[in-house]
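One chain is shown next in structure tokens, namely the form predicted alone.
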Amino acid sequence: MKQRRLGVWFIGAKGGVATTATLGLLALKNRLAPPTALVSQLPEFADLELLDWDGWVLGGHEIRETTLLQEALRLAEAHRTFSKDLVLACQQELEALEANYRWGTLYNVGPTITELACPACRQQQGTAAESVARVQEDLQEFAQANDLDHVVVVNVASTEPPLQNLPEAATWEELQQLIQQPDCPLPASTLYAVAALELGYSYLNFTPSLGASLPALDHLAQLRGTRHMGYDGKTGETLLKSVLAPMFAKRNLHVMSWVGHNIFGNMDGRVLDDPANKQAKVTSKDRLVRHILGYAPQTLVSIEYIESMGDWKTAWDHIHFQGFLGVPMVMQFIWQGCDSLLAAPLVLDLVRFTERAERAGHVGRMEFLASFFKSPLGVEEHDFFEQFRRLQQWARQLAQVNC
């Protein structure tokens, strides 16, 4: 097929996940790394005619005073996320991308995230409506300057505090009126979603923040003929829960309690050290088990910021269950991995599949991407393998159309 030019716009563009995804993309482009951990490289997706890495152009919004190269070197040297040699091999390309970054919005992100922002970013803030307009101006400028066929906006920013009372706006018209109000309660993640979807661009929410979760945002996507999906990428402990919980259910083993303890020390961990921000993440991680089992065992999810852990996280889970004759048994597991390296390939996969959905004319929620999210919009099935079958079925249908 004719090579397209795809814009990928990261919200939180110089955070750990976006920086790792950016470096990973450059490594793939330059054949410096194998495509390990990329779902889109599996054989069942070979006939989809997915966009090659060479057609991607990167940009994004950031709130901190830093450069992409500085962040990549910090991840390499301080956190051992990847090698310094790989960063230096991509140095010129990382530096060239700086022209594509703009200051993000701090509207309703909460005090913990606001404290991370530099003075220059704080000076550019305004109302909700002004924030949407500024984001749209940045996106349109990016698309025009780089002659892009489409733009996928990906939220990989820090987790916002959850809204206590969600607005009741069910339609785009009602949400528009809400945005025009001086005291609009919507958070930045939703304003980014509005900005992207209203322009006809795709939106992916890899965070537990509100994003495009409101029905009014899906209505907007339908009106503009675009697509979205979220939320909260499923990368580690919750991924294992979505695999193990179906086993307990299908073997009729009664789970009495499931406790999960998580420790990590990156920027996300620092933000989640604030109880308000942490609540959104804990809620997202905790709901899955009861959905799969069909009942509610006692559960506890804890997330603690341990600075020395850096970008490496450890999750310890204790599962107390009843076997035959009511005998109590225990299963425990420890998950240890690099936070950014677990998330980054999934982000690249999501963008790749979203671009293919755009070419296929898909409109609205992309429910076939459920296996990538802890809380997939519009999907009640949380069994990982059942979710993955949706992706495989979507791929088969598209492949048949191409034949």
Ligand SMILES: NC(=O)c1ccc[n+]([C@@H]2O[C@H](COP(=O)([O-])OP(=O)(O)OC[C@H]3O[C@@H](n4cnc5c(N)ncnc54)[C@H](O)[C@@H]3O)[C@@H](O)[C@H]2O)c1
The other form holds:
Amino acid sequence: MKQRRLGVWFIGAKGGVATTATLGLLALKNRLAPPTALVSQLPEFADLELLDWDGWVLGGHEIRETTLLQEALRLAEAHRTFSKDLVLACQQELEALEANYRWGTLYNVGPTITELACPACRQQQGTAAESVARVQEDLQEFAQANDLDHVVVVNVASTEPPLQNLPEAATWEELQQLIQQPDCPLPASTLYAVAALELGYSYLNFTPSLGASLPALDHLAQLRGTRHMGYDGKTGETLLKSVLAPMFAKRNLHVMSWVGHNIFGNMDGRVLDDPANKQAKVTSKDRLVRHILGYAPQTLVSIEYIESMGDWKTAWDHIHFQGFLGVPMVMQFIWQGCDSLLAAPLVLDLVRFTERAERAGHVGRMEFLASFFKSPLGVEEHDFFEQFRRLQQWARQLAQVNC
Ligand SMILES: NC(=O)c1ccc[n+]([C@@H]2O[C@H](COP(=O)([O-])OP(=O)(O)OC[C@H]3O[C@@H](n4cnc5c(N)ncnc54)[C@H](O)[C@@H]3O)[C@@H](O)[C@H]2O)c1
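Give me the form predicted together with the named molecule now, not the form predicted alone.
Then the entire complex follows, led off by the chain already shown.
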């Protein structure tokens, strides 16, 4: 049987997460690294017949003038994300990928992200409708040039500021009219999602940006028979919240306050240092504790850019709760992880499961992927283990169909 060819198109293709996912994929293809931290390699997914790494072709949109090799070397040398030897072992393949990158759209991304863009990228900008058309041309050219069976578009671009007072556009037809307006209020992340879904490609939003969160985008996915999921990857501190909060709930321990301070110094941190961009992230990190507990303790989430920390994030959480007889107690934890290394395997997993969902004919939101996201679309359940059970259940159902 002919090997399936899957295109993976990163929005933010030379950022920390995309570069690490790209290098990770090459390392896996070349058997240079073990599959540690890949959820899709767990035994419960062995019967799913997930696509192996050889059929993947990568490309994407970027706004900065740089190469993938430069970015990988920077992560190795300045951030100690992975070893320089690994980068050099994959150098030729990283260089060969350069042909697959195009300038992205800066439509409504706000001043902090616009400042990152190089002059060549800035020159290519147009209206919202022109941006969608240009992104679609790039995607179609990528699919044709590489003889692809399907494309999964993954948003791993910088976090956009949240937009206030977006007009109601419940249907795809209404949204289409909005896109045609010269002052269309939608951000780039949504225009990318429109471009992908309209072509029948799958779309994943790993960021807190708006992306495909509007109901009209789900409507578009339904109409085109394609699929999407988001948003905001659950990789570190919030992952721990979704594991620990159910424990407090199930032991009837009353959480009075939950404070989480995060410090890190990569480019994502620099963008989130703008209060407008930070707001999207804080909102996404803050909501799940009260969802899980069923009441609202006092919460505080801080995210501070500390340049010397580079890609290594430290989160310190202080949980003040009441035990028996109302006696106050404290739990604290410190999480120290490498941001890009936590995110990259999840991105590869999400693409793999999405490709499998495409083969199975899944249409609309992929709610079985909830455990990967801080704010899973269409899912009220925030308990990590309950969310993970949904993934296992989906896998079991598909495996039974295969039999
Ligand atoms: N690393 C994690 O653990 C993690 C967890 C959850 C979510 N995220 C989110 O993933 C995203 C990527 O994180 P990162 O650490 O790679 O950030 P990064 O700043 O290293 O990379 C973002 C990349 O996107 C590019 N970009 C920005 N706007 C663009 C646009 N409109 N079109 C095309 N490219 C654009 C930037 O030039 C940059 O290369 C962020 O939104 C972050 O909040 C990361």
